[in-house]
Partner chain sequence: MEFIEFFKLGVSQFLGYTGFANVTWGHICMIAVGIFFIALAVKKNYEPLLLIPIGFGMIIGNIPFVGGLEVGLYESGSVMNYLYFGVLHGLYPPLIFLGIGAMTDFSALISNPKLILVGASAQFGIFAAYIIALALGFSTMEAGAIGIIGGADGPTAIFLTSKLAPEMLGAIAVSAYSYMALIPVLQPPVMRLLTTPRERLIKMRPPRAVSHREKVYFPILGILLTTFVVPSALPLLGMLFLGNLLKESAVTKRLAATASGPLVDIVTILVGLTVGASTQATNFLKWDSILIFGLGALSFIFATAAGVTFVKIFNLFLKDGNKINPLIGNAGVSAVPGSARVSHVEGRRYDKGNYLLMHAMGPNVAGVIGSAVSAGILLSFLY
Amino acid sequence: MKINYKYFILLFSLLIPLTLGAQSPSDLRINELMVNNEDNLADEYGKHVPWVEIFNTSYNSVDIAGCYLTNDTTGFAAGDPSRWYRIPTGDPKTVVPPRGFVVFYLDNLPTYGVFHTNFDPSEPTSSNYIALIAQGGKKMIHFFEFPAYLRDTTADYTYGYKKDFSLADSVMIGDSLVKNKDKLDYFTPGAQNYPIYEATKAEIVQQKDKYGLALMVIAMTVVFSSLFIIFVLMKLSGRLNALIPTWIKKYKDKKQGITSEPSVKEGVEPTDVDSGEEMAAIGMALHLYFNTNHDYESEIITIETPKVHASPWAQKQLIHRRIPRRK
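Requested model, single chain only, the form predicted together with its partner chain:
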């Protein structure tokens, strides 16, 4: 059966947009939440209300406008967003910068501005989750559950990801492995959740490899390895390139029932194969023959610029169009 690859390519190209979510609201994640806010972040009206921080995990700006925030997903299956808070469009502040953050106040006061939602998770009847839903209301971007004690017990403490949103269950903080999604030690609305200044890569190298020897050994090993792999593959491809046409020819001959005698017997020096020098000499002779001993003209008419001794100021083509040549 003949396979038509065109259909496969078409199908594959249709599937790609479904799997790629880069640089869209699907890159947004709920990163930090404070439910019981007594003395922490104040909103623009000076009120201490619950807040949630959303993190743009991508390396490009993402506009969160049109997405929904809610603590009640009952209408989700039916695609009914009427009870959810739709983030208004048209405000430039809804564009979250690459690896940036945006904070929403969960105060059930949507008339206070774009960043004030229509629900309040600190109310006793509220659910223990916050959901971020994509534009259109059919795709859940992030479902963020939190423990009930966050509402009921100690005030002013936040819950979220120790290291800004990461799928890992555990992460390294300093030298210890800790649970990733947990009560946070720092309140960081609008900033990264682990603000202790970790050493940069360069600082780590400076501390651990003072003389640069380790970096040199690693780097030279990597350079050699990567180029060695190319060397091996090019060596193989060179051999394969010589063998493949022979294999194809043999296969075709076999299919057509042709049995060909090998042109060069093993152990016998070929006599009908010319060396490179001979081929070059023949090539040169032919080149000279065809290019010097001809009996017709090239049919190219050359117009030489007249060498006028008049002042060049009178003839601008002489001064404007000539590029000086080095003698």
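A quick note: this is a predicted structure, and the numbers were derived from the prediction, not measured. Residue numbers count along the first chain shown, from 1. Whichever C-alpha set is largest while still superposing within 1.5 Å between the two forms counts as the rigid core. First, how it differs from the form predicted on its own.
- The Cα shift for R83 between the two forms, taken after rigid core superposition, is smaller than 2 angstroms.
- For R239, the Cα coordinates differ by 2 angstroms or more between the two forms after the core has been superposed.
- For K249, a C-alpha deviation of 2 angstroms or more is recorded between the two forms after rigid-core alignment.
Shown: the form predicted together with its partner chain; wanted: the form predicted on its own:
Next comes a single chain, given without company.
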């Protein structure tokens, strides 16, 4: 069997972008920010500085190294990342685990380490946003805006998404529908923004259906409904497969001008109508078969050996011709 390698090359070329896209920094989002940090999280030097948390929304590990953090995107259109903070490569801590978090200190002291940026959002002249830009400096991953009142000395709280990053405008907190992006009630650097335990849907179903009877009925209904639908589809497909050759033949005959319908001309009886002669012949044959005497043969063949073993082939006078003579 001849293998067509073109399809394998095409499939491989389609899978490569999907694999790269699944592990790209495009899944990273700015999740939580604290600007006025007086006695909250301290860095490795014991200093309380502004910090930002980045959340990996995917289920793959993503390396944030090579990306940019900045609060000044004026050079974005021109592709000038000179004033941005480029996250150094080569540090294994820049790999964000699936659904994990990484914290950067916004202290304008990049010489302190990989996770210290070259800007400080607490400065009065700073912009009210933080941008995460992909490697190369040409693609904006996430643009995170925050209110200016976070710089107030009384703003001892963080700002971000109530239940980690999502595109929803509102989320359910307890029994209340609240704004998704707002002041947070908890300080959770490097962890989920809403640490309060909430029962999952499976746990809620288990509480309401203690013995699993409702779940069993639903499951059996789904299974038997699926089997019935499959049976109907198979039945219909069988009939359809039986009719398809007939439809194809009719289509080809019609395309070639061949009709399977008997033509009926004036004064000529249709060939598919019995004239009566055939029925008469069949009736006569049946009458003769049942009412006429027949010889019954024994169906035994007897071969007798002749008494004289003489054969014309053994008599030369019978096989020689006479020589013609003139008279």
